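Starting off, we have a lone chain in the form predicted alone, written out as structure tokens.
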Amino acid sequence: MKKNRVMIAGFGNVGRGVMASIRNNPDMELVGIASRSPERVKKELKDAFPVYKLSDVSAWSREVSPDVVILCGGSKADLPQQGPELCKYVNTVDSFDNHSRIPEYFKAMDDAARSSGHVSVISTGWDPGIFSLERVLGNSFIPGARAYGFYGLGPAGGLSMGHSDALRTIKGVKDARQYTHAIPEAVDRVRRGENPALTPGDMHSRECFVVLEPGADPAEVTKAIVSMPGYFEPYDTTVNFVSQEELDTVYKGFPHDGVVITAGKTGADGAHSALAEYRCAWGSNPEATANVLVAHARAVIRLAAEGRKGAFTILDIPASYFSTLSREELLKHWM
């Protein structure tokens, strides 16, 4: 089996998950890592892989010649800058997850990738990504019904990497975790087929656990959090200040879960109820995102081999492009 040459750009929790996922995909080969902190990565990995400075993309893209680079930076500050720049040199895939800004991010990536002749798959993971596809399918198969995504269904909620990363960009925040909680009454209304018009704040609340930098003002940090557009402003947001030890011991791990629900009616007179649900439950949110990214990296390589260029999302890609199986195997075993 021909090995696809993959690089990782950004080596945090998602980057580590991508490295583990590549080991589990026999057609993938990790050929290098690009980081803003190459010395930290070299020390952590003990020189197991070549490590480059992220900003030296013109040099390492020529030296390594990867088939695809998986971008593992954060959506708040990293990807809006890194994505359009890196896709000038290489094919990319990323998990940009600020839903409200996806149209403008898509345009920036599409313009850069088209002008350079590369392929960039954006905003993939389990949401946006898998859940985006399920929303489109649910709305298509039950016409007129809204498709809803709910996250953090259990009492502990689910840890959001993107929102946790956004918290850590705030001045005065040393470290942080953010847990999303689905509002049970909203879930029940959707399952009953009411098809309600719900705002984001009607569907979820957010709970933040924050470690402050020495001397930081808790009131100022709280104000910055609850007013952050696209992340916390529309929601009932609770901010809890904790010690680093408490964050590392009580709020450790990265569990998350969610469900897409579409409910409505079928038949000319709407006599029959219809309900479609798609559920994900992940013991590790970053590893879940990483596995979806690696499958999309395979799709990037196939699109590029066809001479395609520009930006794509999961909505634009045939499902067979994600799989290692041949068309014949897919038809025989999975249809």
Contents of the next structure:
Protein chains: 2
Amino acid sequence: MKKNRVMIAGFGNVGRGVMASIRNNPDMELVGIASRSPERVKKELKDAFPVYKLSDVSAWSREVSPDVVILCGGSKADLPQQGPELCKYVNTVDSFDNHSRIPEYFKAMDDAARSSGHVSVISTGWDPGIFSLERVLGNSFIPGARAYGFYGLGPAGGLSMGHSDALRTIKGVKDARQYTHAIPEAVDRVRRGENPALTPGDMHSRECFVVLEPGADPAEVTKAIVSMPGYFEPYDTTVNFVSQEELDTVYKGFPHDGVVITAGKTGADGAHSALAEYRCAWGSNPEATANVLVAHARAVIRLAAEGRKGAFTILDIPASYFSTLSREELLKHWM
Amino acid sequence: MKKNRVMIAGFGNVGRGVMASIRNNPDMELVGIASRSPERVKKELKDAFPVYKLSDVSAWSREVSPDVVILCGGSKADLPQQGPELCKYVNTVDSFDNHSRIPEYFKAMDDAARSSGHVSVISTGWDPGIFSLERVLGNSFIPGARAYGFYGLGPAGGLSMGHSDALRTIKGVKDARQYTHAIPEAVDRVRRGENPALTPGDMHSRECFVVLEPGADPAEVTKAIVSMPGYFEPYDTTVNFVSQEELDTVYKGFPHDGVVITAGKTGADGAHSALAEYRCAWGSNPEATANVLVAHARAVIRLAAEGRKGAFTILDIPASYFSTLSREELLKHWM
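Would you generate the structure of this protein in the form predicted together with another copy of the chain, following the form predicted alone above?
Starting with the chain above, the whole complex follows.
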């Protein structure tokens, strides 16, 4: 079997997850890594894979000729710049996750990919990504029902990288991690089909574990956290001060989980209840994103083989394109 | 807005559900019903819609010219005959649910639809249908994990029409309904990621509510039920005898629910847990099927407008095709 030739662009937690995921997908082969810091990556990987300077894309795209490049940079600064540049040279897939800027990012990627004749699947992972798909399915199959997303349903909650980063910008905070908790009463109301109007603070609470800088005032830091607009002010926020050692040992890893719930009614008189609910729980959030990216890399290659061009999201792709199985196998075993 | 012109072929519980669902989908318009018993349907609907004789398809397909016909016949005798015949004249969608015969039915529909230039989406509903999609997504996003289906997770269990019908074939049974229950310990093992080897009897138990014919022997009927191969023999089966009145009042309606669970590991050393779970619960099983059929009718029309031909399943269709929303709305609100 000729394997799919995959490159990784950006080698942080998601990039490492993609490397692991490629090993778990027998049709995929990692043929190189592009990084802004190739020396760091070469050292970490002990020359197991060719490493290129990200900005030398016109050279490495010709030399390596990957079927698809999985972009693993951050959504804030990396992808808006790297995405439209890289898709001039190669097919790409990324996990751009700044929800409010997705239309704008889609347009930039679509324009660049169309004019260069490439395929770019954007904004995939579990949210946006699987959850986007489930929101659309829920809303299509139960018309009129709203699709609600909750995060951190397990007892430990879900680690939010964005909110952890926000905590670290506060004066007096040396290190921090933020766990999001779904509010069980709100989840229950949605499951019951009430279709309630919920504010962000009705749906989630936030739990912070903070290591203080020497001499920082806990009361002042707490005040700065709970009053932070957007990130913490709208929520019931708890601040716990811990030692660096405790943070590194007890609050390690990247667990996250969430659920999309759509509830409504069916029938002529709306007599019958209808509930659709997709839940996922991941021991490692970046590895989850990586797994979804790799399945979408397979779809990118198929779309490109069909001669398609431009930007796509998970909403534009048939599920069979994510699978290694043939139509016959899918009809026989999975329908 | 020009509405999508939909016909219903076959007017039982699913057909009635489709009629109700079309009212809840503002882009859809019911333009006629085809039935083997048009007089019965005319009477029931008090001439609210034109009703045609199913076998007169060459006439009504020209007269009504529907965009799509939703086939609501049964999978055992109706669809294998009606499907390939009707798709010579019109675009169709159906809920053929005999899992083991789907490859054969797909081929018959694909051949007939291709040669007549129509689109036929087959085997959709919640299982097969949404569950097929979730099995493929689970297996694609968590490679190596098996996707398990459980039914009847709620306290009441799920009403199985097929098993209820099987009970009614037994000598001495006047009427009956069968509720399927998922075995909670098996669900827990799958959720924990054990990927266990489970027999049908490990996963579900069966609860029967039976009305006896006058003079029938309860012990003999019980023995005949619990020893019935395939249907009851492999399961822990409970038989309860009730009066017709109790059956009609307490065990009425068509509730059903189920879950697809895929659990596995991510990462280089499989260090991190991964769980994906799709659950749905419906007060009315036929109305659930109807809602999914109507969303797929929208997809049929779009596939036909693209000039596509032949048979399709939910695995071949992008999620956006099920939605009334535009690409811009989907990118803005649902990604």
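Given the structure is predicted, the values throughout are model-derived calculations rather than measurements. Heads up, when I say rigid core I mean the largest set of C-alphas that superpose within 1.5 Å between the two forms. Numbering follows the first chain given and starts at 1. Shifts are known only where both forms have a C-alpha.
### Task
Calculate, from C-alpha superpositions, the turn of the smaller rigid part against the larger part between these two forms, rounded to whole degrees.
24 degrees is the angle the smaller part turns through.
### Task
Just grab the Cα shift of Met203 between these two forms for me, core aligned, in angstrom.
In the core superposition between these two forms, the C-alpha of Met203 moves 2.9 Å.
#### Entry: Displacement in Å of the C-alpha of Ser164 between these two forms, rigid core kept as reference
A shift of 5.0 Å.
### Query
After superposition on the rigid core, which segments of 3 or more consecutive residues show C-alpha displacements of 2 Å or more between these two forms?
Runs with every C-alpha shifted by at least 2 Å: 154 to 157, 160 to 186, 196 to 251.
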